[in-house]
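Below, in structure tokens: the form predicted on its own, a single chain.
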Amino acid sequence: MEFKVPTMAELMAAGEEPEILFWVGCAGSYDERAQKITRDICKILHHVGLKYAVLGTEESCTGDPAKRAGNEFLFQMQAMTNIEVLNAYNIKKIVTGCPHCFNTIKNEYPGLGGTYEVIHHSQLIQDLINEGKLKAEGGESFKGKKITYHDPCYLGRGNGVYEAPRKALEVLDAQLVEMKRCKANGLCCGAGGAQMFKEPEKGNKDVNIERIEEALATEPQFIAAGCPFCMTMLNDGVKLKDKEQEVKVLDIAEITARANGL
């Protein structure tokens, strides 16, 4: 399926406004694994006929890693730059595939003059399922397959979004199994708080190994993720445990796209 992803600048030039802005984020732009998730989110948006756009080169980092690493000054500079761009385009609603971008734009930007309706892609998928626009048919069948879902910290415990990703999986007729620690009691994948960009401190065990052991204990065929950082950590864990043949780590958007044959 080939189609063009429009930028805000192009829509603006044509005198049009999108219903929703897709915020791609750094991982979704530059990380090879996360780029596949970005493509699948676009496929879903295109498939349901939602009028959307991306910022393209006008998008820069939300400033989340800078803030979490303690550089408030850099965060505010990055945030202000983005807010100016978003406000200039009169953006009202934003969807993103990254819980870090989601949390930052939703909760940190209003204090700096940027107030928008921000949703995570799993919430968008839930809405589309509820509206009957996404059916989970015409593609790969997940019927009876064992799937366990890992709650991203900034989506679950940070913002209380537990239902949407599970709703997106329930529609597949799959067997949804929960890990020992899930929902409000979830465990970090090991990449939070800017840990993604540095080696862990000395300890007894890496967090992602602890987490992947919990996931594998449910004997899943698929581990579902909703965050590009979690995706990296969970994938690394699966590789370390030599389970790449038996267990696949997929994002909610990828699973949805596959189920709908996109």
Contents of the next structure:
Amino acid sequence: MEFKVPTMAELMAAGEEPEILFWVGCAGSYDERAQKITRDICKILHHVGLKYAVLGTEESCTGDPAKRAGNEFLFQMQAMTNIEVLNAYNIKKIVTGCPHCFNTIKNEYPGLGGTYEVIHHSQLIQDLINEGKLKAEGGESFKGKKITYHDPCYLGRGNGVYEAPRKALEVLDAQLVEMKRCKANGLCCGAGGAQMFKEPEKGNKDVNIERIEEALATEPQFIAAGCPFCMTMLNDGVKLKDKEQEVKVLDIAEITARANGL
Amino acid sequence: MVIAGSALFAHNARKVIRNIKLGKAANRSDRPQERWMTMLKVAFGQTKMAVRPVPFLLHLVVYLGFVIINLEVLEIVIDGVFGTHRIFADLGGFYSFLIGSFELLAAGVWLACAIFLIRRNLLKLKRFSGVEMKSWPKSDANYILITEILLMSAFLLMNAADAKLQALGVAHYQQAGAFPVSGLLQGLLPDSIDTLIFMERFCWWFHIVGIFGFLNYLPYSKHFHIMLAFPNTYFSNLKPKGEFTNMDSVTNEVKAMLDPSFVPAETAPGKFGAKDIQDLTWVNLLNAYTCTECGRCTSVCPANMTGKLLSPRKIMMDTRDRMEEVGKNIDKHGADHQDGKSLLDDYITREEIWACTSCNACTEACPVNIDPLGIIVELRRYAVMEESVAPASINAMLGNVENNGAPWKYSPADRFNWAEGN
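Instead of the form predicted on its own shown above, give the structure for the form predicted in complex with its partner chain, please.
Entire complex below, previous chain first.
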């Protein structure tokens, strides 16, 4: 990276507070593919000059996969430990790189003593576009390119965020095509509810294959994602269908960063 | 008969309410204004049905027919009790308008039900098949449709005979009403006044007995949704769909663990999660009675459409069947009877609950806001927290979260390494 990503600890030591905390999430921290998305979100934050920070090694799993798998103990242990850290830093606003972290911190932390304004990175991008701070210029042109957007369940149905990621794509002047099942009727990638961490049950097809077939039916050049788990599932699907050359799966943040030459 | 029919229904309805009350407490009395609006829109206004236009229109005809034609039942009952004939005939033109509308609707209901029967039995739509749609659930649907067709036929034939008697100037059958549909049937009827009177009387009795019979069929049938859809939508989940409940009992224990000086207000040791229907909330149980087995949930379930065992509709039907079984046990053997069975394993298998992606497609698709996911989560909670039984890979993931603060086996010290990359 061409710049240093600031941590909360450093800001606090300097007696400063950020406008927004970037919650990276486990996938964004460890998964190689998702790390790229993480860095692109930082590049966007840096580019627009928003004062932000990350927790770095002080961040820990939100507890989402434990909760969806039924282990409420582990979830609340994780949640309360994280809330202690967040409250100690006097955090007010959080942007997450993952819809699962977004849902958990936004909806399930308040009842345990952690109340923050929480947005998903696609909402941040939409806000920045609306404020005129972010455009689609100086980078790769997506003009006329065919893009289809896959709604992550925990962003779409889970929290009703359908427009922000689409707004972020609209500025590209690209050709947006919707899959047959989209928005409230969107089809899961197959990874939610802790499925990411286990083999699927016996069946006649994998969910991500069902989804990728629908995505490919729109004949896109890009499939846009907003979730690191969807990213993994969609990428696997594209590979299995041997379409890696024709179709690229990119996160909203990556597309935005590319369009701005970041 | 009216009294007996109503009393029997009240008796059965009380049992249903008792069964629903077997569930644990859940607070759904907040935001009353929003709740009334949800009920008006979703149940009364049928907004969520519109996603599928063909069944929406057909269902709308039956729904309107049911609600509106039942106005006529009021007159039928009064006529029966006081021996009058079309007591509201004095309304004149408006009365003719009413009877005419009822007839058109009745014909619509008749046609819609016939199409529904064709969709189920001849077209064999995928939505109406599946492992859970064998035997009773399958015949239940057909009984309902056939009954509705018979009731509407009786209603129209009664009017036809009545209209012919009126035309013939038979005493007691004074002129009243308009008969746009049954007028067409008149030609098919015999000319004998006695036969016509018999037909009119027979259909009148058939219709009224049929309605009270149908009323008492409801508590045994999926058709109960015509009543329960209203309370069910009123008490529906108003929170974001992605949000799962935080378990207070766990909060107390975790707080005590993190802070030894913390003393929880009250401790009522109970099970974590649900093994049987008593461990679910009354909202889950009301959901189960409300389900009319339309299968919209199952048809959009990613697990089900890719051949997995999970079917959200089956989750609701199993919950209801188990609840009925527990209710019968209470009737026969008293409240504390244990039959050694439970919802988990005897009805719903582990394979089903672990196939769920918690994507909320089922809750979104349900036209009356039923929440199968809520039940699946409670069953998972029981399996994981009470029994420590989960797929090996899930246990590995949980171990990683506990030890490394991430679902994968990476060191927390490496968490910020991404910033080194490019």
